[in-house]
Amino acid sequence: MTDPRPTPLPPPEISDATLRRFVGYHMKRAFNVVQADLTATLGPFRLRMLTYSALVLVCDNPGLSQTRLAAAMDIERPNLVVIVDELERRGLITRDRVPTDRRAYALMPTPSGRRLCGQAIKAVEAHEARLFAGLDDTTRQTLVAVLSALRATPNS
């Protein structure tokens, strides 16, 4: 037997030309399909975007206070309690307060806080190789100067 009902239509093609006449939008599309590949990437660590730069961030600069890590994340340092408590829960890093400054806290990378940043690390240099591998080193370095720039633009 057939079913009576019609055939529903496709919905109609969105256009998104004036959209794609600017910038942050094509990066904003970009960083959507970077950030989606690296959730995956990361979630076998149980770690976030955060949770891994914050956690390399500890481990390259061993000693580093809570509010200067908020300022290298450009984030919040309330929103960087979090962080650094689901890290600390962990035992992948220590909080240990500064002898000279009691109000401020010394973070430390634990010896198995380093094993699982050096394994995501590896895994994250494998996802942007997998992600970039269409851009030759030119391309890429011109795109991270390009980023780059843009960062250090003052906002007017």
Given for the second form:
Protein chains: 2
Amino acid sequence: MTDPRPTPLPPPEISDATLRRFVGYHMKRAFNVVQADLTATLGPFRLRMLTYSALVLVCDNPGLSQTRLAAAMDIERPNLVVIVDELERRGLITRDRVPTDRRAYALMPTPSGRRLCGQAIKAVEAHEARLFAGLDDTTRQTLVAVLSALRATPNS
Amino acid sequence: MTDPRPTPLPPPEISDATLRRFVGYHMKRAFNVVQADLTATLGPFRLRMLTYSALVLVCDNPGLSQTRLAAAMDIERPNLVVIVDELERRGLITRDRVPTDRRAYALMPTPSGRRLCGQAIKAVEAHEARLFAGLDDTTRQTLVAVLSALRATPNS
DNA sequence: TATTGTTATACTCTATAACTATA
DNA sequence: TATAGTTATAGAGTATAACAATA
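Form predicted on its own done; form predicted in complex with the DNA now:
Full assembly next; the chain just shown is listed first.
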């Protein structure tokens, strides 16, 4: 199976050894892959990673306030507003006033929201099972442990 | 050390067990931490993760074309244009026409670009050493191996 | 004064279509 | 025709300041 073509210009391998030494570089690329796959998985539910995360947290913690939800999602409160707007507009959650603190909202899942959430969770489970099929349990646990430990950064 | 205050409302722990079961959730949060830290690290050099990656690749592969650089960085060519624009405007790289193919550019680092690149690499090395100080070599290698393996996604 | 939710805003990254000039 | 680089554009995520209502 020799190739008779006079290879027009054998594209010299790119040397990315320097970049590959940095974990952040690998994290970025890996996350892009996961993100793209997850977006496709959630597409049929008209959810994105952020709306999905918010819906799951509201279903698991009915009555959550937006401030605490934003903290749990590790995003800024202003950025949560549009996410809650979207979930509320679709009738998946409700914003109920808290009698004891009329500043805050108690976010509650609707029956429809709970239903969609359950379906989306199953889809994401299947998505992750496929994506991480090559990892044994120990490696997967190590991965999660390492990523979790990165939460708090003792910056200099 | 008893607390005499009548805890106004003991914020019930948020149950995020469902989300925590998904690796993508941990990847997102971990990447946000790394990204924020890296942005701070590169700030003094007026570089971001993308401009840094591009500069490193051009320094390691002088004469690289934009198409191949975009492929190496795993971004779309249109998005690379502004990155190359910025590096060129700052005098860190040059866009030289390729005599044999006048459509393409040969990206070359300037002496100033090489100098800044060397300094930035050292800063990023220190940044990563600090960020991943808790990981032994084996764990770190496992992490990189797992993240790298995620590149190609056999999507269903 | 402090906090909840909100608006406005800006920057970055990502993705696609369509154009130009070359090949 | 196909490719290299470009422009325009749109969507999404992130971050900060400042405001009204309420505590």
